[in-house]
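Quick heads-up: it's one chain on its own, the form predicted on its own, in structure tokens.
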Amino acid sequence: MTTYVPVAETEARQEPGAPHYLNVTHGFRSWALTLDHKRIGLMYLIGTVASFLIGGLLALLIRVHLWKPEGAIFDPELYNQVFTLHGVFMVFFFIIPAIPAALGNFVLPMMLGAKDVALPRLNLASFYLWLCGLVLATIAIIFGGVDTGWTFYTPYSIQTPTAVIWMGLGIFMVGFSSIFTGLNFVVTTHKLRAPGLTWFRMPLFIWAVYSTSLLQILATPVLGITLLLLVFERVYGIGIFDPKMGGDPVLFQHFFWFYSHPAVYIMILPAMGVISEVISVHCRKPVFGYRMVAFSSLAIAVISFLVWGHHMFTSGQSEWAMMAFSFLTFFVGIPSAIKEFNWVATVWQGSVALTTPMLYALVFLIIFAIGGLTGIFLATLSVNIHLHMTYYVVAHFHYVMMGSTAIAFFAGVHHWWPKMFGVMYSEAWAKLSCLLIFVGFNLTFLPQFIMGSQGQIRRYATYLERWTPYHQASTVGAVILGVGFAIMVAYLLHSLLGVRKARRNEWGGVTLEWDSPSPPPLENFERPPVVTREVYDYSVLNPKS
């Protein structure tokens, strides 16, 4: 197999001591008050990865508890708190912000040929809002935790004595952070593109983040209003969701899922953008059907607002409403399938380099296909009634969210790591970690499809004896998954020692961020870029076997 790299870049490395965004200023204050999008992206990266590790540790504790049918660690009340915190940290503090806020902040302005985002002070404010949300969530843990599940369903979230108010306010702050980030990216995309960078010369990652930003701006306010109403309901008893006071608890579900289903695509659309970049660079081919992939991102963003009711097929909706939501759920699969088929067509007969980012992209293609196909059964009314609230839903959700979004995040981190820090990690350890994550993930969640289809209800702290082999297989898989993550953290941190310096253009990419030194200077480029060619035009590179 042949890997192509630009000949001129083979030995081109960052000059020792050359000023770049990491060393141009020093000290805590220079980072705490920075307006540089790259430093803000790194702070998001550290925060979201820390949230991921916390959520992952909680997940591992859940799986260890479920090794025995009667439970091995927690009492039922504490078990409820642990899986609630797992969901909150993973969804609101990792999956939603990880790719847009961390990777997007770092590379989007560079892909556009800009010096920074359009609104750098708003960018810093969005990070501190996210951080304040994390602090409030920590306070909620200290003052009794939360045991409602990450969806905070009423009427239980009104009645529970746990710290729902603190957690609700924390997620409210995170929502504002998401809105500010989305607004910033929309303005940046419209106003700061380099000369010659037309809409259809933009990388597909920008199309994906742009579509995500529209969702963040339009959908997130609904979550903020809903959580404020929940807080007012708990404090003042105003009777919006409380059935004892004439309220409607199902109304909360409508509000929550009107945001949270678009939020699924806030999580997955940036991941799709990452995969488009990784596959194109490491297959040395333009993405097949570029315009269709770009427009499919916008199509997913629009349709995602219309399918929230498929989470509520057992809530007493009218038959006509359920039929409409079922149809629209099937329909939203079309633009997703366009992406999947076009990625496979890009890989076909490409000059595939089996680098670590490419391996993660291939893992994404497999896991996302499983997640999408298993969603068809949940979109089918008669089957959904049987599978609702079972482990089948848990497995499907994790295949789409953790198995797809997190895998794409890892692909992006490995892809842009040499650009971020000017160093390279160990490919051998990285490939071993990827293998362990792939095996561990599937061993964790494939048995849950079987359990769910046979009626095993989710969120229970205990279970019947006959489910023991499935739960124990899931626990073994979770341990393997944890080992894979631990290895990843270890070799990435070790790479920062600078044992191996990265080339200026480590992978031979042709989008604008690869025209910048590694790591980039404060203003991203040594001279303002001008775009004179089509996107993903690899003819500008010289092949070398």
The other form holds:
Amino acid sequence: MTTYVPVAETEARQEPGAPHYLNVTHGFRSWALTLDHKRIGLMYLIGTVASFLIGGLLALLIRVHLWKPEGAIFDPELYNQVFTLHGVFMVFFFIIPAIPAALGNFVLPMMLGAKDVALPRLNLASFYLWLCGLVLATIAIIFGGVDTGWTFYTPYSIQTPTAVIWMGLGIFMVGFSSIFTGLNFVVTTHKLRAPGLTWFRMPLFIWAVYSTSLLQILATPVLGITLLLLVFERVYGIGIFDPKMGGDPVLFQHFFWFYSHPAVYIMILPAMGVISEVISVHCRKPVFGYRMVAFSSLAIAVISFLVWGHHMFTSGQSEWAMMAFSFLTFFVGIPSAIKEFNWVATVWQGSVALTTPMLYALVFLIIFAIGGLTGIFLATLSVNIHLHMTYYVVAHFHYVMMGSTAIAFFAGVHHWWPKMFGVMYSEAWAKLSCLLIFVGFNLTFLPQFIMGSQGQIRRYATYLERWTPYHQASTVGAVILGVGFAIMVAYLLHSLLGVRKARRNEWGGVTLEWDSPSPPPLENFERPPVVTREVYDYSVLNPKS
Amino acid sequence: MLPPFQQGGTVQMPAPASTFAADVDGLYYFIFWVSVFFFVLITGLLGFAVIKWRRRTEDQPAASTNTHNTVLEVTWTVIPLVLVMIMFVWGWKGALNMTVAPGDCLQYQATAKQWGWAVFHPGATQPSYDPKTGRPVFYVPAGRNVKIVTRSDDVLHGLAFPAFRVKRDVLPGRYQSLWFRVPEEYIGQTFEFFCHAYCGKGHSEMWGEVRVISQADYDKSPRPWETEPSDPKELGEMVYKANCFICHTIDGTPRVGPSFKGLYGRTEREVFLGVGGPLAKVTVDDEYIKESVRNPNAKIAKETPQGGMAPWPEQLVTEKQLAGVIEYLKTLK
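Target state, the form predicted together with the partner chain; input state, the form predicted on its own:
What follows is the whole complex; the chain from before opens it.
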């Protein structure tokens, strides 16, 4: 079989069978106290995927409950807890850390040609903070759960008897884990680039994670302060958000979205980075409009700080604020549109290999198109007022977060899986699972757009009879989606048995991580890499049998 | 075929039952068709490229190494920018129209409470409910500008009229309002309104009806909203369905509060005298029920020591209605 490898590979190689990062040391302590970015990335991968599976199971329960108008399994109190936990797990424990902390940790230093991140101890600390957050969230569930929705809107979150304080502190911890990771990646990108790796030779994944890191550092402290204020409000009754004491509940919404809108870009920006890598490698073609894509990441990072008010168009904010937020929201959409066009232009006249990662990237392009276009409806003021707080918003959010970000995460997992573990999964099963996920996802969320524009309000434990067929279609879709993910877990775990070993450069990539054995040695590279070519220069690939 | 939703509605939109609907729906469908165009364009080009340039042999290089094209990139930046600016201005104008109520509005009031609505018609002294279902009801004359001023007694709520395309958050400690006008062709039709801001357990039960009537029916005496059941038991049942059922069952299952089944006439009922107060025993009689509605925290059922129910003043439950509630409770053996 012919395979494509960088020129460099013809030079001196390490011995076959030499130790790699997975087997260089053994035992619990070697993992619990590791400073290796690859091992930390792997622990994040396990943790975030576990959170995703928990969140996904909760989502299935929600959908099963909504099979009947009066609710099939829960009483409304429990239903409210289930959708709250679904949101909290998916947002704070899966999707925010998934790409930067799991994939980014593994891939970013290797792409830069570095031995590790700049601050390995901080990296490990960030993982343990994430874990502490998870423990606190679990305590919150044991102490009665939380029923505020993942947005913790006041004054309900002040008054509900559920375990808001524990959950708030848990998310506070996770927030700092996110800040530490961001800080680490910014420093690493500035200080540890390989000789010759100039800013405009950096792969677009680095640009995306770098932009994300800036957001994490600048926005997350606001979430931390907001959650602390909420905890103080509950414990000491300081009255900042409590209207009974002269506080303003809407102020909480401003604080919350000042973080949480940039946070959706913390989620989607690295996903866009993954897609740039995957499409480029599997189409064997440089990303079209490289600089525009890189700058649009930075543009999104900046503008995303100025659009938070679009979550509050019906809250009674001033008409001038509404105008400004609507305008800026349209504005932040443009860089995303540019990226979408650039990706299609990258596929255009490429050498398109329909591998599993590429299939996921194509699914991303289709679903992100819908997610982005439906965002235009919501940015438009008068139409937003009709759609606000309906299932339309739920569907839009899931098209962008689940259908785009999570799908990009899985594109990345499949793309870098051979590098991470040195093994390949069954592509036949992987493609079947990808198809099920694509069909199941659309069947789940397309009906929700229609319900939403018809007026079905979100977060309803019961609903009017006439929406039944749409809810049931959505539930069937969710089951198909669940089967797709179950298959994915099965074949990925099976691949770890090592039936099929992965090649050093499984897909024919030209970024630095492919210039290293699979799995990589502890120090990442056999010798310090030097970059002498432009980014995504596939002309360096040579046939080699 | 997609199942029908509401009379006069389409697959994507409910009936366009207010004067805002034409503008909102026009803009919605404008964005919709622009989106369909771009979606078909993007996926069409993508599908074409994937098929035409799929990798047939492993060593197949890309058909082109073009990495940028300034004219193309400027084009696909500027065209979307122009389109969204049209949408922005159109949407902003529409929203301004919604936020500025005309001066000649009939003024209604809606008070939200966990978990129900008290709807007051202009000049009314008590909230209006459907006599049978206990759902809150707005009777709205067609062709008139209607303004609804809202307030909340506890947490955030929301007042949403999908058929009218308007919505406003209902905030504690602040009056908020919205307005609309229903065209005359909708006389005789009923539409729903909903609570759209998550407010806890009974969130999805906080919905009610808007009945569109003619100006003549609106002016008739007694006013449509002034009719309530004359039988005290039926009146009490209506008030129960409107205000109490989410927390208090009538089948013996405890919920947020104690069940009403077999409550009336019980002797030796254990209660706390105030939150954290001493235990005492009472008989459930008229006086006890009245006190529990008007001043719930004076005597708190032993099962729910933290209390938590907010008082129901006479403005929300009249003396006559309260007497009805007592008669109704007597029937729940």
